[in-house]
Each structure stands twice: as structure tokens, then as C-alpha cells.
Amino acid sequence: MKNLFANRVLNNDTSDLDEIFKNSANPENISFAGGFPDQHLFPDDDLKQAYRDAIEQDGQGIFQYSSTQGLPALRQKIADHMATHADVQVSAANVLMTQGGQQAIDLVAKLLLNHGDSMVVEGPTYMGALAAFDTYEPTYYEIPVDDNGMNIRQLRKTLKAHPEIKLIYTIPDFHNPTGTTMSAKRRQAMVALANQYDVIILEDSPYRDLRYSGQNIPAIKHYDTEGRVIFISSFSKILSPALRTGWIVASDTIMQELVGLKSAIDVQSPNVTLAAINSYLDSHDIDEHVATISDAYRTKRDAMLTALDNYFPKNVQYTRPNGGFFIWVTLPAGVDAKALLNDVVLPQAHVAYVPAACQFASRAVTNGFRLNFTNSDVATITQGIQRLGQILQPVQVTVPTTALATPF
């Protein structure tokens, strides 16, 4: 039988994440693997009225086809939001409602991605994007990043020598799966390089709510002069993921084209979905929901960081995030964090993480690993990683001394 697959599916490789699933599913496991919020935090209770009210308030009417945009009232919302959080002035014109952040990702690369087309990554990035850009099948420029975000000397060389570059993907507040946040320096200097380069930045930032400590940085956007910055987010880290309800703010003329993309997909997201989170955020102080769960996970990340600190080795080096999901592990350098993980850390210690290689679009780097902090509670927390620092105290090889640790 003849191939029927176009090869940008032959090219898409999703084991990486199939794996991390199935590592997170098994009970004889404790997984800092997943992504996952605590669900114990969502509110359950709150979103069942909420989809009752807004069943009853709009009547037969919210099962019928809507705008492809979504629900005007939510994106006022989420409008206001943006301005009051992130230091961004848009309109609801200016947001559109979607699928997750995933789809927000894919409809920003199928908008601007060709075959072989340039992009900028950071190194390390969130494989899900990595896997949808996959799919275009780019060439990748790999910047790497350290304490205070993406290293803007390397991206103004990488720009400089390829001016062809289209597209710069970041994630600049709690970096997954770093957990740094970009310096409001750095943010101003990437836009003042897409400026001079002529490319679009993609901000992604679903964590940026969620800090524990420090103060506010603005968005990327904040900082945007002509409308080169789009910026994307969603309730999965903060309402919950099951919603699969995510936005992209952009400019007039941007806009235009991806709710094109988007009615050409799947015509519009779900409007049950999106009526019941605006009247969840009708009756309900979505501050105050944040600051709970935050001080949830402020308790989770000290948890995890006080064991790494007791329990690790000392040529073990790990970052202190100020928010988000994610602590990044930088073994000593020869280290293959994958083959530690399949061979000794699941059949041993139990424990699961990711390793580094399917963070990097180079898959170069193999001495480190995500850790998540935000789906365990904090004798589980203390447990995995005292269990993880017992099968580290043997690894004995020179540490690098340039991990997360790039001047600007």
C-alpha cells in the first residue's frame, strides 16, 4: 500500500509527550513529570453553576453556532485583564478565543510558517510548541537561556546573520521548563531587534499569573510599537485545563488573518464552554481564586526547593523560580539525563521527570531535566526528591560552569 501521510506528519514525532503521560498515569510512580496543576485547586463547584447559569440565562440560544472570534463579553474580559495584569491596552477586537494555548500556538505557525522557514527557539522551550512547529517543518535557530530569560547578545548575532528569520518564540514569564523570567530589559531589547529585523514575536505566557515572589514584570507586548508582538495565554494553569480554552491578542491586521485560519479549523471554539467561564467571571473574583492556588504552590516550589537542597548533591545545580510550574536540573556535564531516567531513576527511585534532549529543537543537550512542583503535595514532594538525590550522589562528573548563568 502506498504511503498516504504528508511528511510533515511522518516528521512529527509526539513520544517524548506520549511518554511523559503514561510515566505521570502510573501509580508506582511519583511523576514531577506532567505539567498538570493541582486538582484539588480547581473549583469544581463553581464552574458546575457556572455552566448551569449559563445554560439557563441564554437558553437554547448558547447551543447554536457562534462567532468564530468568541463570545464578546469574555474577551472584554480578558481585554481588561491584559490591562490591569500585564500593562496591555487592546479591545475585545483585539482578542480571540481558542482551543487552549496549543491551538493558539499552531494557528500563530500555520499564519506564518512555510517549509524551512526561519524561527528562533530558546533553548531549552516547551516541546508542545516544539511540536507544533514541527509540523511546518522550520529551521530552527536554538538561543540559549539563563537567569533573566533569553540571551539577547546571541539573538541579535542569530538575527544579524540570518535577517531571514521570521518568527521568535518565547516564553518569558516562569520559562517552562526553566522557570525564569525575563528581565524587563531583555523584553525591551527583543523588540527593539524584531523592530530592526522585521520579525513577529510569539509570547507565549500561561504561567504569567501564578508568581510566588518578586515583583511584576510587563508583558513583551507592553513594549510593542508595531504590532510585532503576539501575545498568547490560558485558563488551563489557573481555571483548569480541561476547559481547553486559551486567547491570542494581536493586532488589527493580524487578527484578521488568524480568525480566518481559525474558521477554516474548526470553525469556532466550544460556546457553552466559553458562556460558562465568562459567568464564572461574572460571579466570581478571579484575583482571589489566584492568589489561593498561588499560595498553594508557594508552598509546593519552597517544599521542593528546601529538599533539592538537602537532599542533592552539590555539583547538582537547579533554578529558583519567583513563579509557574517548573524547576530545571543541570546534571554535570556527560551526563545523559534520559538514559539515567530508563535505566536507573524509574526502576530504582520510582521517580519520573523530563529529560532535556526533547526541550531542545537541536536535541543536543542531554544533562538536565524539568522538574514540576505543582501536582504533588509536599510529603510526596520531599519523598521523590529525597529518592531522586539518593541516585545522583554517585554521579560524579566535571559541572558545567555557563549553565543558566549568561551575563546579558
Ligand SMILES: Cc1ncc(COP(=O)(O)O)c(C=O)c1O
Given for the second form:
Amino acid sequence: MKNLFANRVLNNDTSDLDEIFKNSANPENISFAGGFPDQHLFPDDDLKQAYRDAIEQDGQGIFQYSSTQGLPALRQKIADHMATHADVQVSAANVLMTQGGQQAIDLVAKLLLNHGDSMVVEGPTYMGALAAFDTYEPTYYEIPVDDNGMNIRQLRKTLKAHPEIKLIYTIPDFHNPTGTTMSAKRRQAMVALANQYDVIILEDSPYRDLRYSGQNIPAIKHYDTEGRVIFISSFSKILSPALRTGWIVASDTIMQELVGLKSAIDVQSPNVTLAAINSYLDSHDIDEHVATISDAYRTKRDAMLTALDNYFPKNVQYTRPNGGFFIWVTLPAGVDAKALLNDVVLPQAHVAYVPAACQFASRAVTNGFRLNFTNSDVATITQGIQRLGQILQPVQVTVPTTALATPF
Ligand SMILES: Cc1ncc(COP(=O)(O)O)c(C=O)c1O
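Return the structure block for the form predicted in complex with the named molecule; the form predicted on its own was the one displayed.
Below, the chain from earlier opens the complete complex, with every other chain and molecule after it.
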């Protein structure tokens, strides 16, 4: 048979993701690999009741087709939440319900990227976003991330050298995978650069409400003066990922195009789920729920940081996040975290993490890995980090690197 698949499929290498899920699912392993919330923290009974309420109040034809943009009452609640939690004033007309943040990323990529178009990503970044972008075959420019988010000096240089860049993809709050948060100063500077170089910013912020320490920072969208920041978030990390419900906030012009694209893909997100989430939000204070899960996640984060302090060798560095799901570990230069995982860590310590390379568009950085702390209990976290620390003790090959990542 001829090769009938489009090039975008050939670009779509999911083997790293497949491996992560395989390692996570093996009960012999302690997995810090997946980006899963703790399922014991899902409000199961409240969600069941919310589905029942939504279906029983079926005056408005819940089982019928409805608008592509999604239930107006739910979009209004999201607009209100954006005002109180992200300092972003929008109306429900500027909110589009999506099937998770993942579909939101895909929609924005579909809106903006022709084959070969240039875009900026952080190095490292969310590998699911890379998978979505890859299918549109962009040219990537990778900008390193440090404790205050994307390196703005490097961004400025890159935009100046490549005025054809159309899109900046950033995860400013409790970044996946480093856990770091972009400072307010850098957010303002990024918007100013986007205005200067006529670029769209895609602000992906599913962890925003999960803050365990430090002060809230306004969204990048808060500083948007020209309608060029597209904000996306999701109920996956604060309620349940199985709801497959996220949202996009965008200007009128962009929204109109996104609605058209979504309509062509799946007509609408499942109305029963949107109505159930709306019922849940009518009957419960989501802030109280988020405070409860944040307390639990803070304890887990602290347990992992304490274990890292106690058991990791001094030539290994790690971030100290104020929220979210992840800690990023930087190994001494020259260590390949993927080979280490497959050859030593999995077989000897039975611990899984996500090695660096697949989280860089360039695949150029190998000496790091992502740890998830939300999906294990405290005893397991301590045990897993202790085992990992024992493996890493002899891995003292060269001087430690100070940079979190290097651009290519
Ligand atoms: C940064 C980031 N964006 C988007 C997503 C997609 O999440 P979902 O589609 O479940 O909303 C994730 C999930 O891990 C993520 O970490």
C-alpha cells in the first residue's frame, strides 16, 4: 500500500507518552510520571448529584443539540471567575467551552499555524502541547525558563531576529513541567513585546488556582491591551479530568473564528456535562473545594521537597514550586535522564519520572526530569524519592549546571 497518511501523522510520535503511561500503570513502580490529580480528592458524591440535578431540571432540552460556544450560564460563571481569580474582565460572549485544555490548544494551533509557521515555546514545556502543535508542522523557537518564568531577554532577541514569529505559547502559572511561575514584570514585558512584534500569546493556565504558597499574580491576559492574548484553562485539575471540560477566553474577532473551528470539529462539547458542572457550581463553593485540595497538595509538595532535601545528592538541583503539580530536577551536565530511567532507575529502584528530552521541542536537553507530587501519598513520595536518591548518589559525573535549560 502507498503511504496514505498525511505528514502530520508522521510527525505525531506518541511513543514517549505511551511509555509514561505504561510505566505509571505498572503496579511494581512508584510513579511520579503522570500529571494526574489525586482521585481521592474528586468530589464524587457532589458530582453525581450535580449530574442528577442537571438531568432532572431538563426544562431546556438538555439532551438536544445546543450552541457550539456552550451553556451561557456556565460561561457567565467562568467570566465571573476570571474577574475574581485572574484580574481579567470579560463577558460570557468571550468564553468558549472546550473538551479540556487540550482541545483548546489544538483549536488555537489550528487557527494560527500553517505548515512551517514560526512559534515560540518554553524549554521545557508541556509535552501534550508539543504533540498538538507538531501536527500543524510549525518551526519552533525555544526559550529557556527559570524561577521567574520565560527568559524575556532571550524572547526579545528571538522576536527581533525572527519577525515572522506568530505565536508565543506559555504556561505562566506553576509551569508544566518546571513548577515555576512567571513574575508580573515579565508578564507585562511579554505583552509589550507581543504588541511590538505583532504576535499572539497563548496563555495556558490550568494550574492557576492551585497555589500553596506566595501571592497571586494577575494573568498575562490582565495586561492585554490589544486583544492578542488567548487564555485557556480547565476543570481537569480543580474538579476532575474525566469531565473533559476546559475553556478559552479570547477577543471577539478571535472568538468568532474559534467557534467556527470548534463547530467543524465536534459541533459542541457534551451539554450534559456542561449542565452538570453548572449545577455543581450552583450548589457548591468551588473556592472551598480548591482550598481543600490545595491543603492536601501542599502537604504532598512539602513531603517531596523534604525528601529531596534529605535524600538527593548536592549536585542535583530542583525547583521549589508555589503550586501546581510538578517539580523539575536538573542532573549534572552530561547525564541522560532517559537512559538512566530505562537502564537503572526503573529496573533497580522501580520509580518512574518523565525524562527531559521529550519536554523540549528541540529534544536537546537530556539532563533533567519531571516529578509529579499530586498523585502519590506522603509515605510513597518519601519512599520513592529515597530510592531515587540512592540511585543518584553515584551519578556525580561533572560539575552541576546552574541553568534550568538551554535554548537550541
Ligand atoms: C499545561 C497543560 N495544559 C493543558 C493540559 C490539558 O489538560 P486537559 O485537557 O485535561 O484540560 C495539561 C494537562 O496536563 C497541562 O498540563
